[in-house]
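One chain comes next, on its own, written out as structure tokens in the form predicted on its own.
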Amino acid sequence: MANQNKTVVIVGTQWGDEGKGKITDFFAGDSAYVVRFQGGNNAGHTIIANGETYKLHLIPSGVIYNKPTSIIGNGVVIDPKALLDEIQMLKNRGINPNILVSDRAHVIFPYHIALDDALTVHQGGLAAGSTKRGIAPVYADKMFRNGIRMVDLLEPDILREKLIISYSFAHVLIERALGGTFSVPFEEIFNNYVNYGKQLEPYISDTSVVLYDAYKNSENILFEGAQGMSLDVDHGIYPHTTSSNTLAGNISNGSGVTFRKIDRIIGITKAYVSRVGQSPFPTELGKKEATELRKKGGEFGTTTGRPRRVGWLDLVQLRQSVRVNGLTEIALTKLDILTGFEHLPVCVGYDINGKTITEMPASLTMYRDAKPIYKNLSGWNELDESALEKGYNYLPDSLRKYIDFIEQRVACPVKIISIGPQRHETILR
């Protein structure tokens, strides 16, 4: 069995797109519950199982199994139409999703999407490269206390009362403050969302109680993070971040249950780095090299289809992620994509105005000025798939040295090695 522990957290250690979906899928079959605790349909997870590819955005990756219950926690923000579309997509492919949705999760409305677009224009060079799914505005409404929750969709009178406030507030911001336009009528939105509530009612529940009971009964619970550490709104490359806390410590806020003991916190780390969106990127490759690596690695956004920016592995970034997440181990993914490179540069620090920096700076000025300090490691020419059966020691010597180097520099063991997109293409140490 992959998962011998009761409570396991999987988080991204970079800018997202590290392969969390595959590793979550790898562990999900032994879990009673798989839980999303932050983010929205701006995130995407790609699962390849039994020759089938599934692209998910809101529903946890474990949904393709029959056993676990997939939970969308209160920390997730939900576009109900997107959720219904995803449920229907799974049903069309022969999967009847076993999911529960927190009644306390906040809801994305069309005006949030319009506001997202207007904000991105307003922010210019300090924008995050938003997917324009309305994520930041709905989290902002949550903090303004203008938010509308999933439970409100089940109570039309309450929905109307709250929607009057939220709709008018957003309308003024979009048109008067930001110079945008929004013309979807109030009644159209209200009627659509009452209908969404009726369709989603069978899934909506107090998931905090469900998870608390599961924890008391020592059932296996797997938490699936979205995005990555550098997109965390507190610890990431602010303001080029997402609008939620992506770190393992957010599972309590985002699920409604305080866990006194987490057995494993697994940081998913791609063997190189990619990101979608704006921000400085110290190890980013030049156009020619980037095109080659992007094509080889299939580096295009699951949600947007946008080509990802790509670069060499950054251990300053990874070292921060080990520390702030309290990682017990690293799962290193996409090592197969690096096959064939003669040399593999690894960033071990930043040169910032002549000073060597090995921890991620908070200063945006410093981060913009950061130049990578590389250590060149030897590459490998081929991967023998027999290592999947024979084990870690049958991987190329230079690949194992690459892993050893990472472990030593970030003080965290690499216990899971992924050398392909399929579930079985995984080696445990």
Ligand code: IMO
Given for the second form:
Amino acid sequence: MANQNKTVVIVGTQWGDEGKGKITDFFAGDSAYVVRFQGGNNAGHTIIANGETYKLHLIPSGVIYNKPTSIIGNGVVIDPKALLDEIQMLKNRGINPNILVSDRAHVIFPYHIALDDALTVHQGGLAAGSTKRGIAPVYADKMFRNGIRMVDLLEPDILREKLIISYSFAHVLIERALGGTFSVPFEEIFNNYVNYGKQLEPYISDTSVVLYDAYKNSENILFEGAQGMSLDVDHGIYPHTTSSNTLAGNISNGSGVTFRKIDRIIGITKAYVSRVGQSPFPTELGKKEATELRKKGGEFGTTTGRPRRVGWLDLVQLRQSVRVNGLTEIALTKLDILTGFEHLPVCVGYDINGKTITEMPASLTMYRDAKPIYKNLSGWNELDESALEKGYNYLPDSLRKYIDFIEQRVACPVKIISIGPQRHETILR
Ligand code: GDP
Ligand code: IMO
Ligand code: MG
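Could you give the coordinates for the form predicted together with the ligand, as opposed to the form predicted on its own above?
Below is the whole assembly, all chains and molecules, this chain first.
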């Protein structure tokens, strides 16, 4: 397939749920390693292959094949119970995952989840609407240098020493600062986590060295991002973001592999946009239209089941994604869902108090006031499935014009076209 001896990075260009799992799986068959480098089980990646559907949260989307080793890098935050459950789920389905987990990855504890809840209440209108998986608190603990890493689960003495600090800190925060409650006893957590460590020990290793050797030996390495550019803690719509860098550049920090030689950076882009959680969303559809598109596109959270807010494609967002990720190409997904619309509005700029803005503003006030400026493109009535065999030119004219328009406006080629959720429903151009 398409990525011989290459380092390929897959990232989301919008608010997540663009189809990263599907496209990662599409490329993973030829990879020696598939690597997650940020985020945690806030992610939900769906793969449909050979008639089977898999929903993955922590394990990279190459695991369905036998060949690639799945690596959970140091930049990922790990809920060990969620990881053990996911391994078990795969085993129950006949897959014995070949996984390595970084010894340096930070660990999510029950108090992080309680803190996530309490913080969301405290932040009110400025909250992001988190997945309640403890993501912000565990990354905060990492930066406070209060964090506990996978390696610590293998050393009960150091685990106890660190847990005393981390547990008491979280306890005070939850109960005294945020008015919440947290009643899980220290010893219960300690014993559970020692036990998780014992079960995960075979997987825990220095994945940075493993990847360095693979890189030197010119093996194919595929990186799978979670979330998307507008959720990036630096470049997204802060504070309505997640707590990691979701961009391609973060593969180095999050896995220990140099960014000097990345062959392809593929930005997964849904042909419309969706958003689970809270933030300004300039192209959001009104209630009636949204209900239709949500239903047609099956837009309900893979992780939380929450209905996703939906809207038209936003090229201000996509152009920034091309720039800050250094995308070499775009994979455009879910084009099949847009079949049947007479007109397809595409947002080419924002009107903010009478001024036309074409770059994502840092100012939250401006974002809240942003009204989309649309260019109306023609839709298509039918999608001939034969394009899957015969190729790109068999797609409807107006669909190809939709793609041409996007390419021209964001200055990045669309090289992968996805017209269905299954592995084979993918056209290379
Ligand atoms: P991820 O988080 O980026 O991996 O995306 P999710 O798996 O959360 O959500 C994407 C959803 O769209 C999943 O249900 C996929 O099976 C589905 N999907 C991916 N690509 C396509 C496509 O081209 N067409 C259709 N109809 N569904 C798709
Ligand atoms: P994948 O990888 C969509 C959103 C949450 C919330 C914000 C912060 O499947 O694309 P967090 O729990 O990270 O503190 O939540 O980010 N969010 C996602 N939205 N897809 C995801 O992952 C997401 N991961 C987090 O809804 O608004
Ligand atoms: Mg998802």
